[in-house]
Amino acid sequence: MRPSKRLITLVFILAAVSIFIGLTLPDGAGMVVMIWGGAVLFGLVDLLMTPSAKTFDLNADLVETGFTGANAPLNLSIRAKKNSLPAYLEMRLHHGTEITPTPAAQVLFNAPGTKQHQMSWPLGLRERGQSKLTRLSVRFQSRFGLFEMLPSWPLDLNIDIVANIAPVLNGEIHTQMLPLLDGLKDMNLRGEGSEFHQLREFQIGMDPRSIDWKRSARMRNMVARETRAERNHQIIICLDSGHLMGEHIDQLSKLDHAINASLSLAWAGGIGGDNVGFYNFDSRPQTFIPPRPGKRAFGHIQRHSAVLQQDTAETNHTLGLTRLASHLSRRSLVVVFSDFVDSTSAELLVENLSVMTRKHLVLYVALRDPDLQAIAHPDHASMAAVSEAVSARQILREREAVLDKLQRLGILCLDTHPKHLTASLISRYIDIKAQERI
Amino acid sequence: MTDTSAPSHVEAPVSNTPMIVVAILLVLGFVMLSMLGSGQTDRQLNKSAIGVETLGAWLDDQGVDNRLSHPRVHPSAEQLSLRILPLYDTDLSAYTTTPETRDEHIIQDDLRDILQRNYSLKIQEIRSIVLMPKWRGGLNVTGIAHEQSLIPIGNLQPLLPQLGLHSIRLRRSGPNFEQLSSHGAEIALFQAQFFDARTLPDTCKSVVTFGKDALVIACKQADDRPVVYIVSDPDLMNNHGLKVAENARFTLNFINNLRGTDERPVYIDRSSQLLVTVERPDEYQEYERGSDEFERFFTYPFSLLWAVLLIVLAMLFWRGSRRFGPLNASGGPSRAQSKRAAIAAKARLLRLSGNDGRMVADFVSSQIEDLAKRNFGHVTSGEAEARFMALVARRHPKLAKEFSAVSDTLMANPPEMSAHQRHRLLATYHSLLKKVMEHHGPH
């Protein structure tokens, strides 16, 4: 409990009145005592008429696991055992740094006579790791608004924040992979898939070139060869966990965006019948998980990425990519998640990727910064905005120049908004498979 | 980017407080500078031909202990034997105005104001040798001891009664050296200034006489007050006069004569302020300090004030001591902020370089290039604008014409275009661009 602004104002007014009486009336002490006595009495009455926080019953429930970038609902129920809830209740949470409640303070407006209020408070999960809610603080006004009551309840709710595999769980990846799984029949592109799958009875509408004439003659019926995309390729997810990947875009770090997309790709690789490996590096080479069939690899990668933190030092691309190359004996699709600041700092990255692309198919994944795009395209035409736009555009141009250079060297580039990263990456993977570029 | 970063185009309201503080500091600075300036003038006077800086050095050289006055040093009167006080004020009751032009400096009589009260207190504290004023500021400005640089005798008349010399008359010889012998030294004075010995008041007697005139007189004050010696011609002891003939020898002998066996230092007083401290035991009064004095602070209405103050403080402290919810997370410098800071710094440099025209031309050109890329894919920069304009012209000829004219003007950046015109054109371009984007997609 603490005095409200209203009470502080009242005290200042009474103080001014008291000083005025003291300066003007030689025997005004009694009057001053009466005034202050009245104020104290008013305060006591106010407190007596205010519902006590001890009569409130609070229940809170939180899921045990949540995905980075997603919201986890905190279900709260507050009930008045006696009388009713105050008309206005404000709540704040004591929580770990990985959590961002939205909004930071929740306000409840209760109709007169309300005894119970239930609500769901979305908690934004911003970083991987274990986080907890330790306490719930509540504020409400006393009956006449002279005091602010500040009760709080211990919560002790834990939540494990893990990489976002929602696209895997909800079947989004599976749906996206369907054209590849069902082979020629549902593929829109022609000429993709060279691995023999099965013989089928020829139907009108099928490509006549798919007819297997020898077997048709033997079976005395028209049969067609059905092919599917080649399987058992190697996909290596190569993650830069250097300091540049710590930059936050859309409330998540670039590393978290990359991990989320990596896990989706690992799952897609499993569905596509490929072997998926994992490698991460920063200022030094870090863990290498050898390629294995996709769904088994998924568990390994998920466990490892749960504890992966970005380094504070600058990434050493030469060391990291050279070590990776030494691990790979077979042509693979290497998906590199990395970042650079300008063309100068990207030189080593370009050089090492160009070396790697001689033997492997390299897909370089970069994340666009929407804020930078917004600065480069201002919505008003002041000179300050123009100068900032020109400045931001120089950064974007350098970025484009680096990506152009990579593409000219035969490196595939995926430069996309973080929101579309997973979908774009899976789509690109399907294209690569369909075009048999591995 | 991060949730903690604010959009760059939102500018925080500019507070005037820093500017007010800066203005106050500037004013204070200038006031202090002007005060320093006045001190500088004082120091220049001491070092000038009519100052008495050399006297201290000469006495030092001759083994006579002396102290030069300093504004922050306050010696006790009991520790001093004699005061030498040069006057540069012809009227102790009037304030002089600060001269501004060179001519005003030349004809300035009063070079350092001293209050009548301060003068009286100074000569009451210890025995004093007072040097009468003689030269105007012109001597310092021109460096020539010309007749015109002398203070007219008439201008010195108000000073004499203020020094207690009511009936005395001053006389000045012509533009030549007057020579006399006294205290074992040959004195020479140019444009010598004397008291008429016949007009000396009863309280004064001549100490150094030159014919019918007196060069130094000794005047009694009240019985318990020390004697004051008044030198009619300051050239006897000032910086340029000391070097003439044996004036320095005379000064040394005269001072030694006055001091006798007194070993205490001579005080060369170059200030119009009262720097010497005097103990006055008769003014000391012992007060009884008891708890009654303190208790008076707690009687009515003071008791009421204290009580109210305590209540207000208690309430404020109570409110401040209780916090609702956790501490707000401090938003440390993130990479996103550093990137934004880099962009803002670069933008600021662009503005400071003064090439707004070229900057706007680059902005417009790259925006159109972007639009062209959206429509046609990668095209060379020069071709992109033309192709895009042609596309717009096919669909919306009127809009294309206006848009093309404005963007071409901005990209051409003609030297005669003023900042105002550029700003106006930029606003027009922006509104037209919005229309174009409605038909040809976003950036």
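Not measured: the values here are computed from a predicted model. Note that the rigid core is defined as the largest set of C-alphas that superpose within 1.5 Å between two forms. Numbering follows the first chain given and starts at 1. Compared with the form predicted on its own:
Put the two forms on the same core and the Cα of Ala423 is off by less than 2 Å between the two forms. His117: CA moves less than 2 Å between the two forms after rigid-core fitting. Superposition on the rigid core between the two forms places the CA atom of Met206 2 Å or more away from its counterpart.
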The other form holds:
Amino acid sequence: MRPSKRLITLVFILAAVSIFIGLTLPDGAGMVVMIWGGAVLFGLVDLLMTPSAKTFDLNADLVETGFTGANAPLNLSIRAKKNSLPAYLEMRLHHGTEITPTPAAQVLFNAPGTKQHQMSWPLGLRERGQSKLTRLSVRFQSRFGLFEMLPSWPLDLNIDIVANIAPVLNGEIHTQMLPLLDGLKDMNLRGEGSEFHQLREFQIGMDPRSIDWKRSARMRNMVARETRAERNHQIIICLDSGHLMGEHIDQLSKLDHAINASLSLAWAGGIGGDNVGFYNFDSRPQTFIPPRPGKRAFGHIQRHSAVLQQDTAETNHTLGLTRLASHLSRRSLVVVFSDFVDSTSAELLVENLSVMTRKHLVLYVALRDPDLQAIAHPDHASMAAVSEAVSARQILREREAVLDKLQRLGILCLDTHPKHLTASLISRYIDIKAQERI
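Alternative state: the form predicted on its own, after the form predicted in complex with the partner chain:
One chain, no partners, no other molecules: that is all that follows.
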């Protein structure tokens, strides 16, 4: 409990009246005592008529697991055992740094006579790990507004924040993979596959080079060979967890965006019949998970990514990628999630990726920063805005130069906005399989 602005204002007014009475009326001491006594009595009556926090019943419910970048609803129910709820309630949560309530404070307006209020409070999940809600603080005014009541209730609600696998659970990845799995792609595209699938009667419009002349002569009918993409390829997801990957885009770090996309790719690789492995590095090599087929690979990668933490040191691309190359004895699709600031810091990255591309197919994945794009194209003209725009455009030019150099070295590049990362990555994987480039 603390005095409200109304009570402070009232005290100042009474103090001014008391001084005035003391200066003008020599025998006004009794009047001053009566004024202050009335004020104290009014305050006591206000407290007696204000509902106590002990008469409130609070119920809170929170899901046990949530995805990074998503919202988890906190369901609250406040009920007055006696009388009714205050007309105005302001609530705030005490929570871990991984959670961001939206909004930060909830304000409830209750109609006269309201005894119960139920609500859902969205909690933004920003970092992987376990977070906790420890306390709910409430503020409301007394009956006549002289005091602000500040009760609080302890909460013991835990939530495990894991990488976002919503595209896996809702079938989005499987839907993207259907054209490759079920033969919905145009079958007369060159290079769509080299593994024999079946024989079928030749139809007008099919590629004449698919005709099996020996079997056609034997069957005295035009027969074509139908092929499909080979399976059991090897995919290695290579994750840079250095300090540059800690930059936040759309309230998530680049590392979390990369982990979310990596899990979706691992699931797609399992559906596509490929073996998927995982490797991460920062200032030194970290965990290597050997390629496994199917959903077993997804489970191993998911468990490891749940505890993967970002390093504060600079990434050592030479040591990390050299160690990865020593683990690989078979040609693989190596998907590298990493970052760089300028062309100078990217020299070692380019050099080591060019060495790896001699034996493997490398896909380099970079994330665009929309804030940098906005700075490069300011909506107002000022000296500060122009200076920032020049610097931002210089960074963007160097970034484009690095990506162009990688492509000229035969390295595939995917440079996209984080919200389009998963869909773009799966589409690129499907194209690579369809073209038999692994």
